[in-house]
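Just the one chain here, laid out as structure tokens, in the form predicted on its own.
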Amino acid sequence: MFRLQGSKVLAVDMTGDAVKAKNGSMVAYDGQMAFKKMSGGGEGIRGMVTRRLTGEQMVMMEVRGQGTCYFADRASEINLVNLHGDKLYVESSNLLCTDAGLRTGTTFTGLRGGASGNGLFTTTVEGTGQAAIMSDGSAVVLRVTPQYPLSVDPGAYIAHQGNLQQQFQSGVTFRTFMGEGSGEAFQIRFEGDGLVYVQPSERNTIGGEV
């Protein structure tokens, strides 16, 4: 079971399961625990070989045992976020931690901008459990419907969920408008019914300054 210790910690209430981590981010544990490294971003060949293709560096460890593991990173906020057979789509650097019967992959989400033809990846959480995902201040979950598409900052972006399409719109941009962008610009517009995660901080993104 997930549950917040504060907004900065995930304490993780196990019986004998397990569950999978970013690598480094158990802070302390009580009972007995068994850690292994395994490697992120996909599972099987397939993922290994996505991984390479896209330089996507996202290490877990599988956690098992009996009594409480917490995890944190970097004083990171983190959301809760439930799965009921549906799948989630997250960036690697936001995911904290999953139910380990939860599947995880990389998924091809779209090329930013055509000059350049760069492919964005995207991490994926699929099943039915609990995720833990991390942003840099309070995350804000905005609602998209058929009536009400949303077009977001790539920087904000943290993961979305439900039956979304996305594509990425070269030009104007938020930054561009206000005359602070430079380079290739581009944003995120969602279209469908489903949720979307932004955090009211910008990372580099690596379409550099957009």
Second form
Amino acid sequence: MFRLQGSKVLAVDMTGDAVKAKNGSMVAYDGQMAFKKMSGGGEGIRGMVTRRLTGEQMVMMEVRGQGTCYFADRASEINLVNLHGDKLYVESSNLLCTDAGLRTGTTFTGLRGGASGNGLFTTTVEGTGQAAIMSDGSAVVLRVTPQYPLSVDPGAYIAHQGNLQQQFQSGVTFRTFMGEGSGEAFQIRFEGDGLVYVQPSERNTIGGEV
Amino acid sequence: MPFREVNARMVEATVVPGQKMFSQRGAMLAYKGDVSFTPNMQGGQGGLASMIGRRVANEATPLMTVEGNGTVMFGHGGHHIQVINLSGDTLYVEADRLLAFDGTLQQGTMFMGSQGGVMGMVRGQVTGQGLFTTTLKGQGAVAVMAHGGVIELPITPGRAVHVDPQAYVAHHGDVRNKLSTALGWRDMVGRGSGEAFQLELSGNGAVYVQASEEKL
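Give me the form predicted together with the partner chain now, not the form predicted on its own.
So here's everything in the complex, that chain up top.
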């Protein structure tokens, strides 16, 4: 059972079950808890190889126990996401905690990764259960429908779920190269049906500097 | 004198004649009325003996005395501020986390190493906090700084609370603390979960935990 205590602390009530959480993100617990490091980025040898290749280093731990465990990370805002058999795509640095029953892996994201400075691969969370993702400031959830595609600044993008196609958009022109850019040279365009999580802050990206 | 929370990072205190307050030096943001700020060489109150105690304990964060008639706004470094009201019990807090407190509260230092034996001694090394901590006792209000929001977790007999040493902010009540380890051979060879050490707090009271593992 995931619940938020304030906006920056995640409380998870456990009765012998387990969750996966970002390494070192436990701030407090009562009851009995055991912490075990996991090799993140997907299970098995394949996951390990993927991890090595992609650089999507997701260091996570398994927390199992009886009681309540509290998680937080560098005072980031926490958002709860419910998954019903669908897939969540999230930057690994923004993933705080998931139900142990959810499968985690890595996926190729195309060119976007290069511009967002987050590698060419992103973390996926799949199955039915809850996940907690982090944002710098309160995140907004934007719905995308076939009629209304969405363009997002790569630095403000944190996660998406649903049946979405993403496409990398560049507005780089001759003027941009002459130093007259608007600062919005790159966007990710989402089309289809789903949700996109956007934070009110921009990471430094290669795209942002053009 | 209770503190009024202006927002998450700023508190306002009313100063009345005849009643002092102490605050971390430089933590005043603004004031109204006739208020004076004097550096406090003793680092609080309690006379010379306690001053030497604090020097030795390295808990001598510079304080100033706030006196007069008016209102003062306090804040520091953009940190989140938690107001804790004491009704006769003792608050344990690192001196550098103290933003401001009522002058009526009795200030002291406590040797934390005495609790929990050898592991208590290790505490200082692991947490980066001293072996000594500041205590405040009596009736009054204290404003404490934290990185990110703060949650208050009750500690009841039979239900101990374990806290990440870096996320620990303060605690009050009749509480024993000791350092517990989850060290196995796997942690020794660098496969740790990152949760090798925890502060175990048991007894009767409450602990304040910040939403971050960053020191101030």
